[in-house]
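Only one chain is included here, represented as structure tokens and corresponding to the form predicted on its own.
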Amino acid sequence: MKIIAVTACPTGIAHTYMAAATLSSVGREMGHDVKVETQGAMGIENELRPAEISAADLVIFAADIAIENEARFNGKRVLHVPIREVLKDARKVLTRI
């Protein structure tokens, strides 16, 4: 499955990047193609391109704050989860899909 995700936390430092790394590695272990955009203290990094968004089967918003430019994902199947759920058990989150 092609999964894209956006991770973001209120301070935009550790948890944002930890969740991105966890989703990527656990997703690959489970056989998914995963790309993650981070929205943190450094702004938007690894910004998802329109073609990547279009090709995605699922979008995961692992965030405790509003996602910037969320309208880019209109019409896509989106799973909203608190960032702590990804940090606690990313496999469980990815199993929900």
Given for the second form:
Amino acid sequence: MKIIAVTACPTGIAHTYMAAATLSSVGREMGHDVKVETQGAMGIENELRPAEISAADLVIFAADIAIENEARFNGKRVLHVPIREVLKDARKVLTRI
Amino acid sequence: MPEVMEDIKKSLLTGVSYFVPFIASGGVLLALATAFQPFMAAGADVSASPVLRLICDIGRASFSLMLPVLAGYIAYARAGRPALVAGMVGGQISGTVGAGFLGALVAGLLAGWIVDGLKRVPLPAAVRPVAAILIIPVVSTLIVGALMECVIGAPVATLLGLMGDGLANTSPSDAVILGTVLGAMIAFDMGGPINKTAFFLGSALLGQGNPHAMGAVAAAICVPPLGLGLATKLSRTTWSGKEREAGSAALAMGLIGITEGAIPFAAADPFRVVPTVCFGSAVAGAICMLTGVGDHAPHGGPIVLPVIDRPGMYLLAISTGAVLTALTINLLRRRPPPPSVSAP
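Output the structure of the form predicted together with the partner chain; the preceding block shows the form predicted on its own.
Next comes the full complex, and the chain you just saw is listed first.
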């Protein structure tokens, strides 16, 4: 499955990047194609391109704050999860899909 | 109802995420400028040095944007781009009427709700294009501005004044309680919402000119990773190879003030780790409040030492908290762990 995700936390220096790393590695282990955009204190990094967004089967927002440019994902299937759940058990989040 | 609370929390945290860099640049620049100047009764005297005065002015400019940015992005989180202006103007007015960060929180939430409501008003297709760029910004700003000026501003300012007086005149025992509570909150969920609540209180008070709560928060921030990292170094037999590795990473993260370094330990053994780090951070917070440590940057750990008031006491608080954390957790770990997480 092609999965894209956006991670964001209030301070944007630790949780954002830890969640991104976990989602990518666990997702890959489970056989998914994963790309994660981070919206941390440095702003948007590893930005999702329009082609990647339209090709994705599922969007995951792992965020405790508002996502920037959320309109990009209009019409997609979006799963909202608190970032804490990804850090606690990313496998569980990914099996929910 | 929980969904409403969830929504408010998300808006507030979004506002905080945009607001923190403004506190950082303002607080650090002002601290730098004043650190090199003789301190007068009316504050630091920078009149003798044009360079320091320039730095001071830049820091003040950054501080002056803090409330508009906080309120603006709280509103933005709720209702998107059209809400930014009403939120920012509300935050600005909150500053001028003396309602400070509390008023800015209220203004941001109000602006978000009002714009959200206005967006739902059915409009004829012909006027819809001007709604986003003209009608909604003008109407929402007018409403939020009027509410802040005439209705909400004054009572919130009074409340804030009471809070400020309370903090300025805390007896030593109250100060210790405040430091203990802030410290325990910081450690409790290591970067989660409770941690952020304490962190926001510290940085907001710093924006109001009181660096002491932030001092307690800053020391508490680095105690969990430093304490747990230290524990893995003190007793090698208690910890597995992987945990000792995580311990080294935690030490590094502790030094730069990232509480999250303690998460791997807390996730593996929450019932022993969380109370222990809360205890260590609470002690550090209490020592800071008692000894009048202040922090001028909205961040923690030894890395902010250059902008700390009373750095010796700050380091003492951190090391006491970290050592207590390390000794306690190693003592607790000596007993055999419950069967479900059996160690080798």
